[in-house]
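Encoded as structure tokens, the following chain is the form predicted alone, with no partner shown.
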Amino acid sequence: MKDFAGTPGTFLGLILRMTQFVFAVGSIVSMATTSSFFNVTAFSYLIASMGLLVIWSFVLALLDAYALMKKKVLHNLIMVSLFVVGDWVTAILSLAAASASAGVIVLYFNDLGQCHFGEECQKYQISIALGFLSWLSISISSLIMLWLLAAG
């Protein structure tokens, strides 16, 4: 398998995993600091998918950091296949959750005229924006993994 930027065990791969982790944690924290997010199913779905992304990204970031410290290459076909499946599943879940939550926010602001939750609406918007940013970083990572699997 070829070694290019963003593959497991590289510095850019670690950076991608850390950005996924940070954006997902930010999304969870922003949403969880509101008092009524659990009343909307799409918001709960966003929390659940970001929680899965936090766990996935943290474990793979630790694996990347270990590989960097030991100067090992993580290009085993079975591991890369697992990374591809995990990245694509979490990417699709993250996009679906962020899109559903964004749809609820559009309903609050555009269709109902305004959000009646006050300051919480800004936290909802921040959480959804961070959800989309985490999806963007995991989609980059999933495309790199797919490219690595196809090149191998």
Second form
There are 2 protein chains.
Amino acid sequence: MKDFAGTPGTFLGLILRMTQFVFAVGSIVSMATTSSFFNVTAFSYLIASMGLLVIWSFVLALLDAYALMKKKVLHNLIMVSLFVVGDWVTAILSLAAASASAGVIVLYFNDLGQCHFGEECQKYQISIALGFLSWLSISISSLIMLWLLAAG
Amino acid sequence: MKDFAGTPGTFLGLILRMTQFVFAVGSIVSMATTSSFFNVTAFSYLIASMGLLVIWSFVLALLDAYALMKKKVLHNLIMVSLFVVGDWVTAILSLAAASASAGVIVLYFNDLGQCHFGEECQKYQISIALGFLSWLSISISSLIMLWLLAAG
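For comparison with the form predicted alone, please write out the form predicted together with another copy of the chain.
The complete assembly is shown below, putting the previous chain first.
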């Protein structure tokens, strides 16, 4: 398989995984420290999908770091196929969760005129923004993985 | 470029474009016939993104039909790159719009216990379901296009 920046076991690949991890953890922390997120299904779904993203990106970051240290090549068909499926599932789930939460928060702020959760509204917004950033980061990884698989 | 089912100018490609078109039109009709969709930003956004999808899939369906009739091959790098960008932008926008609307409708039905828009709530649900179906259809097209571009 071709080798280019961002593929598994490269430095850019590791950076992308760490970015996803950091943004997703930030999103969870910001959301979970509010006292009423569980009243809104979309917010709970955001935490769940960010949780999945944290686990996935942590495991792949470890794998990338291991491959970098031992100078191993991770480009075999089965592993890359597995990465593609995992990346796409988490990317789609995180975009859907961030969008659903954004839909709810826009409803509160824009359509209903105000957010009745008080100061927690800002935390919701930060959490959703971080959710979108982590989606952006995993979507780059997903595209690189699919490209690697297709280019063969 | 390689030639496989679903690429531009093939019969499956045309079917996929027509599916996207029909689902997106259905989603717009179901949403636009309610009297209060404009009160919710997410619902207006769903109409806008489905409108974009309708235009995009209609143009590409015409192009596919033309290529099929004239037996032309549409696989050159510039055109496929253009298709990839257009497909991905519309696919991401439609998933985000459908998810945002779904977040709002779940808030009304599940979290707040009822939907206060009366009988229109069912129309919202149908519109969102059709939005997800059209997203599913364009995401298949997007994957095929990206695969075609990457496989070269």
